[in-house]
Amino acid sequence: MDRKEENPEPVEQAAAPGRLARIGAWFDLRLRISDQIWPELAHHVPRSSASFWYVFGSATLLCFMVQLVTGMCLGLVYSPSAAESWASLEYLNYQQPLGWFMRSLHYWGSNFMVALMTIHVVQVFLFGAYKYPRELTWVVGCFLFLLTLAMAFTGQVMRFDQDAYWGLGIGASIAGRFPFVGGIVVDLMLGGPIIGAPTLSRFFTLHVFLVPALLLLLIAVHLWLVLKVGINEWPMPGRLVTRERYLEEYHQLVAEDGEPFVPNGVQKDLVFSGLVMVALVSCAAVLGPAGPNGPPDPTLIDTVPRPDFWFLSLFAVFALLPAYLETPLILIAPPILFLLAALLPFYSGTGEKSWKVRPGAWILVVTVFVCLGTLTWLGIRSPWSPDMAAWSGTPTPVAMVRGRTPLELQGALIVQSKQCRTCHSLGGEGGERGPALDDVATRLTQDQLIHQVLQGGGNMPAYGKNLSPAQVKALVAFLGTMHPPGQLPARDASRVASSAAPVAGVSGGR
């Protein structure tokens, strides 16, 4: 008796375990989830693909989940109405507590999940893993990353600010553009002519309601495509993919060389998903959330709207489009490249898988990017955008006004008071849409300059309505002088010709 008394302790600790056993084994009995979920869970999947080349999914998966949780916290205390939305962030930004935390959580989140799910479909594409007989695989992920964008562009209205305001502007006149059901679309798009209520509230339901639950679905079909036709092994050059060999060879490389996906091959899996979330959670805390970026107000011009940084080279791309190529490119362009991507396996879904040897895969993937890269940075920069204060607050620099003839001086003075440094620099200083006034004399002469001003060109709009001769004859006047010291301007290579033929024949005569 008393070997017993004396550690009673080990009896607790031992009948603890058994008791929670006995919850889960009756839970178990009945919603039968070993049964069903474990043997998917723990089946062997090629060693190879365990790696941290294969954690995007998983890791875009995460960021996900922490979208849904974010965003029904934040749903408590939004509200989805054009005239309260704005006024609902900034109670979250700066009276709700950790409100500011969670709004930038759930932006950083988009931000992860667009990075990471752009990653994942390149890793896809190098690794080959759209090839056969994995088909089906690679197009429910095109079109989840097409949903993780709608996600990420949804979410921005949701802010309901001039950047949200604007972006929505633009989104309405490219639906405007479809023929013959441009005007349905747009009001299907806005909930009438004009961005407004009902505006928001259409959004919000895409938002919040059929894209997440659209996100779910294809997600749910993507695992099961995963884990019943396999992870893609790594890819060796050689190994050819062909309709006859290729099963049989997976099942025999899993079954000789392959491993539990549970606990074995979700191991980096978690590692990664950590770090990332470490990363998330630091930037949410360091950077904080985006905007709202002051009230949607359309009469305010004098403002310089940008999508997130995802959208930054569509919003390139539309700014610096000319004008004849908008419509067909907007319209058309984009639908036959997703076309193209999604039906990728069906016109190369045997042969090579490794990037090795497949040089127009990465060299596709490197061109891409650049291209991308640099109409982002032209984004960010945006050097075609108006500068809408630069008429009334930036002064005429002084060293282009010394010394000038009346009429030049008169001539400067149109110059700002007809706004024309909003698009045009004088001295660095100015919008950047149209060319520097600083040397326009070096490249018109003066008959190109009134022909410029009264007519436009190119981007320019055309003055002649707007200008008296006197101001046209003044303001030419003084871009006449806008050349650097010790250059000529620019002359008429005609004119000049013409005028030393006479002289020739006079010297010659004499």
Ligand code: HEC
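In this text, the rigid core denotes the largest set of C-alpha atoms whose superposition between the two forms falls within 1.5 Å. Note that this is a predicted model, so its numbers are computed, not measured. Residue numbers count along the first chain shown, from 1. First, how it differs from the form predicted in complex with the named molecule.
- Relative to the superposed rigid core, the position of the CA of R103 differs between these two forms by less than 2 Å.
- Annotation for G128: C-alpha shift under 2 angstroms between these two forms, rigid core superposed.
- With a cut-off of 2 Å and the rigid core superposed, G427 has a Cα displacement that reaches or exceeds the cut-off between these two forms.
Switch from the form predicted on its own, shown above, to the form predicted in complex with the named molecule and output its structure.
Nothing else is written out below except the one chain.
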């Protein structure tokens, strides 16, 4: 920057900058960079756009740089083969000095990049910055968004642990849905019909060559457009964008109230980038890298693979969609949504920019985030995931053991051994696919309990063939005790009326 004018003591430093400057000048004379680039960088931008609202794009770019550098470092050690990748990550984590830190930086860099990019998009959208004449910047940005997500997605596959299986499985099941060509696409993606050794090489190539190359290219275009078209001015309600007059107005604004992009315009970007860097390094140092968790072994069925944070919403969608909706929603909806987003400036390219007078924009942003947030929250809790370990690892609550008859205790054992707790919780522990059974006796009579267990229904398997009559009796006796102390269990009115003998299996005493 304007160091030369300010520097009050040239005595000590004179030699060094002088020599450096001379070398610089030597190159510049031949390369002619300064008279090409400098005017570019020093071009004037509206003073109002030097705001902390405008810093997220450059912060995203910074994260991308971090990803490039850390990614290259990791590439020195990482071995993209199914047999060795896991071991090479373990090596990075435990042996290679600071290897874990590189992994951590790369992981958090990716999280930061997606997060900052998302904020950037929202800001651009709310500030109407995509409108005339910045349509192309927006379209390119949309593709950058996609590519960045593609990096996050293929990156999680690089861990090639159990969670990576989720990514691969989902990817394959999306690809497999394409009509006619589905099989071929899956083959191309996985290197065969199933996840295997060639799969990782394919994703490695995507992650380190193809997608980054496209990203670099589009980033260059994006930045070029930002420089050439000029940074969006702070939107003012009532200042409408029209194709006829906007450029003129913008130039006037810049001429009247502008400042050079470098150094003035970028000051806040630099400050914010510094802060982001500190936050990133702290996260990496304190929270550490992700995984690799268990080795990817299809025989380890007990684990529920989960995607990284950004794909939890997708995870939830896949888990919750009824089968008949999957193909339309997964194949057709995303491209349409993407087109709608990318083509936004072509159907809303003029008019008001300010978010203050565009309630529709607000509503849209809030709706999208509420939906994504809810889905992500569901993805984190994933109540549809069976609790595969509960049957042998989660004790029957002590309160349901005390005071039970021997037969009822056998019923409790059947709830454990027949793995009912994979889907049903007792005392808050166990799966959540079915309702908690803690007070099931207040809802269902003995007959209804027997019916539900034998016939299943509503997503519950039928146990009729898997339970002996004695087991059913024990089970129903136990479930019949599942009501709060003061509250009576549900009774079959006809049975009470006919005052038949006490229902079999429910012994007195309570």
